[in-house]
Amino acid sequence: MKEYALYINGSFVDSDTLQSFASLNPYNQETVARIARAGVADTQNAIRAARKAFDDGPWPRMPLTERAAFLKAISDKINERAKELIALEVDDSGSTLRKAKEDIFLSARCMNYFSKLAANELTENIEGLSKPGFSQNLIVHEPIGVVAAIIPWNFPLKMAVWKLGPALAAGNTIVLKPSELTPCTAMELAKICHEVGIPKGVVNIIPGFGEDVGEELAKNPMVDKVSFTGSTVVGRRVMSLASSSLKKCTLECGGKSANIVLDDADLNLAIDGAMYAIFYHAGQCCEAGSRLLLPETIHDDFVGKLVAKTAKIKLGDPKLETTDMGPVISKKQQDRILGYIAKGKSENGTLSSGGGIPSSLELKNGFFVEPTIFTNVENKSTIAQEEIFGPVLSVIKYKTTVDAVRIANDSTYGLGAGVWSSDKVKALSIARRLRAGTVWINEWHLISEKAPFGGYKQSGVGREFGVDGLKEYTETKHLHIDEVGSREKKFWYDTVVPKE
């Protein structure tokens, strides 16, 4: 069993009240690891270990080569690690063993992305502002200053990987609270980052629990900026304590995504494409296609071969080759998702697949939840307006398109959508009508570093990835540079300025 303790200025230290919780697999409920609890003493720490370091440090102002050779050491860490980080994914959150190999590869691919955009200058030169000889006008990007983020416990390693990666590449020294449920793999990258050699300071990791670590990163004067993924209720409550010192704050929260099938689409192509939107990794996904919108004319036969093939998902030990879904992390989400798939058939949604806990003694100890498939299902009902965040597909009928695109919008989320067609100009012409942060076309779940990522209306605030994603860790500065020179020139003085 592993042990690890918190991250702070530097070193590995226990926590201020010498407590620990274990972490457990949530397919056999045995201890993966045992971590130090860190408390509100021990964030206050970390805190002001990362204000010291940014205020007094090398890192904010250290040649951007090197910062950036900082980050692509860490990208080739976790490559050199990967095997080992890949268990260790497995075993702490649940996901499958091919899950696990894409979710690393993808995290070092992503820090080694940041680390190319940290080695170049944001600056910008503005023409036309001014008149030739007039002045010179800059866009300069600065950093923020000190980051708190905060993770959830559906892709662990990636996503300490997402808040780290644009907020050291961008200058800023940075807190970062993994999820109390999978926090393995963001003690290890802060093994990682030590090894490296980052400064002191700079990356502090310190697992605990949001009512009070959270809580205190959110609302600590000292910290600049607060980067959290989480639900929406959270969400709002990190931009409520946030604004007590006005934190600029970037939130990507839940989501209730449709996927929107056309008459005209590929129907092998859409049923493969509609499972792998809801079922990935259980449905524990924040832009999971949880809703089905499929068109009367086809409603049916789709359906059938969907439920159909549902029925194939080999659901058991993640660490085989052969699962297809593993559990939900833990018996609080399970309950969660078995009284949503209650609430659905008290509302008269159509059970047509799975809806219970799977009886094979192999996943006894699992938190397993079936594949479930709910048809006959109204758009204002619960289960298609609530984020379930788990394995569970609400079918909605339509008419028209004009249909489809107005019950996809009636949601308080926008954070993804799909369209599926063999049309690619009338899918396209859908996607623009979608109130969505990312719309895929005959595809789902490709989110890739180089591409803004975020939501619309209540699933989140600013953008991650991309150069849109590095500026949200960034201060904008306008630099006005005087190229007039003589005062008999500069006119516009005498307008304020008594004449000699």
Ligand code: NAD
Second form
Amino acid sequence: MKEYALYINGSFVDSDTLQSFASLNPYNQETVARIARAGVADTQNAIRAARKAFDDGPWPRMPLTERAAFLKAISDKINERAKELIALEVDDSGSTLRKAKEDIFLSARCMNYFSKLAANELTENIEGLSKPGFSQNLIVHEPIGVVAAIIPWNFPLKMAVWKLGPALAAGNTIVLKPSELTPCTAMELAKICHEVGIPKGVVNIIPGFGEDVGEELAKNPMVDKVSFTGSTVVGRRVMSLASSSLKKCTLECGGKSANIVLDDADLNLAIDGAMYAIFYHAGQCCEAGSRLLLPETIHDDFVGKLVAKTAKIKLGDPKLETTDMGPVISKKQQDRILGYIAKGKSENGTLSSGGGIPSSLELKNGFFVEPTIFTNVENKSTIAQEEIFGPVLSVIKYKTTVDAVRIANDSTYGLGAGVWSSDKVKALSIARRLRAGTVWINEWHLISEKAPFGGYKQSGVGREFGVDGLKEYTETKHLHIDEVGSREKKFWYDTVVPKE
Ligand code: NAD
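Next block: the form predicted in complex with the ligand, after the form predicted alone:
Once more the chain from above appears, this time first in line as the rest of the complex follows.
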């Protein structure tokens, strides 16, 4: 069994209270690791270390190419240790082997991307602000300061890199809290940061719980920015705590993404796409396509084929290459999902597939939920409005595409959406009307570190990725440099300054 300490100010240390907690494998409930449990005092120590490293240390003032080289070294180490990180991610999070391989590869790629951004000056010239020769005007982007990052459990290493990459590239220092359910690969990332020689205090990683560590990170006045990924409920709480010192906030929250199939879509492709959209990682994706909108004309045929194919999804040991779907993260999450399934039944949805815990003995120790499909769902029902975060699909019938757009937008969320059609012009015109941060046409889940990602409405505040995402970790400064020189030529000379 592995053991992990807190990573604070360049050292691996025990928690102040000497408390620890276990991280469980959701497939068999075996302990994957024992982890030092950070408390409020540890959080304050980590914040103080990050503050000192920002105010007095080399990191924010380091030549850009040097800072970029550190990020590249982290990316290289993730690649070097990929095999071990994949195995750990499978054990700690219940990710299937296929998903974990992709996650580790994408984590390294994302860090490499931010190393390239880190090497480039973001400064821009503002042209035409004054007459030529009167002034030069620059927009410079400077690091914000101490970033507190709080992440969920569905993509443990990827989420850690999504925060560390842009925060470090922009010259900030950081305190990261992984989810208490999946802390292991983030603690391996701490080791990697240590090995590549990131200056002390620049990166601090403190596993712990939301109620104490998370709250302290969100409210501590020495923190300048909070970058949070998690549920909308907790996002609201984080934002309200951060408001006490008017911290900058990026919130990446929940979703209830609508997946619209048009009647001219390639049916086989759209069926596979709908399954991938909802059942990937057992539905535990913020951008999961959890509402499937089907036109009346193809509804029955589509549902018949979708149900038949869903029955073939192989639930099993996530370690095996042949497993399509693993367990959900915890007993609590399993119960929550089953509660929504009961609610769906009570609100008169038709249960067309799944709906329970699989009976197979092989799966009895894991937190499994069958891939579940409800048809005849009304968009106002609970299972169409609330984020379930499990393998539960709500199928909703529509008459016209105007109807489909209205239903898709009738949600408090706005993270992702999709349109399946063989007519790209038509699909694009629908995509433009959908109130969501990412809209896929004939595709799903493809999120790139090069393209901004984030939510409309209650799916979030701000964007991650791309240059927009990097700028979220900066303060913007206007530098005005006078070129007039002589007093008499100043435009303000005749206004308030008394003549001699
Ligand atoms: P969660 O909101 O329960 O927890 C997220 C993180 O917040 C965890 O680290 C947790 O310890 C911490 N936390 C909990 N209470 C806190 C508090 N009072 N103050 C500060 N921090 C606190 O979410 P989860 O169950 O870990 O993850 C699932 C959720 O994450 C889903 O809603 C999903 O949509 C969302 N998510 C969003 C994105 C995105 O990019 N939009 C990506 C992945 C997951």
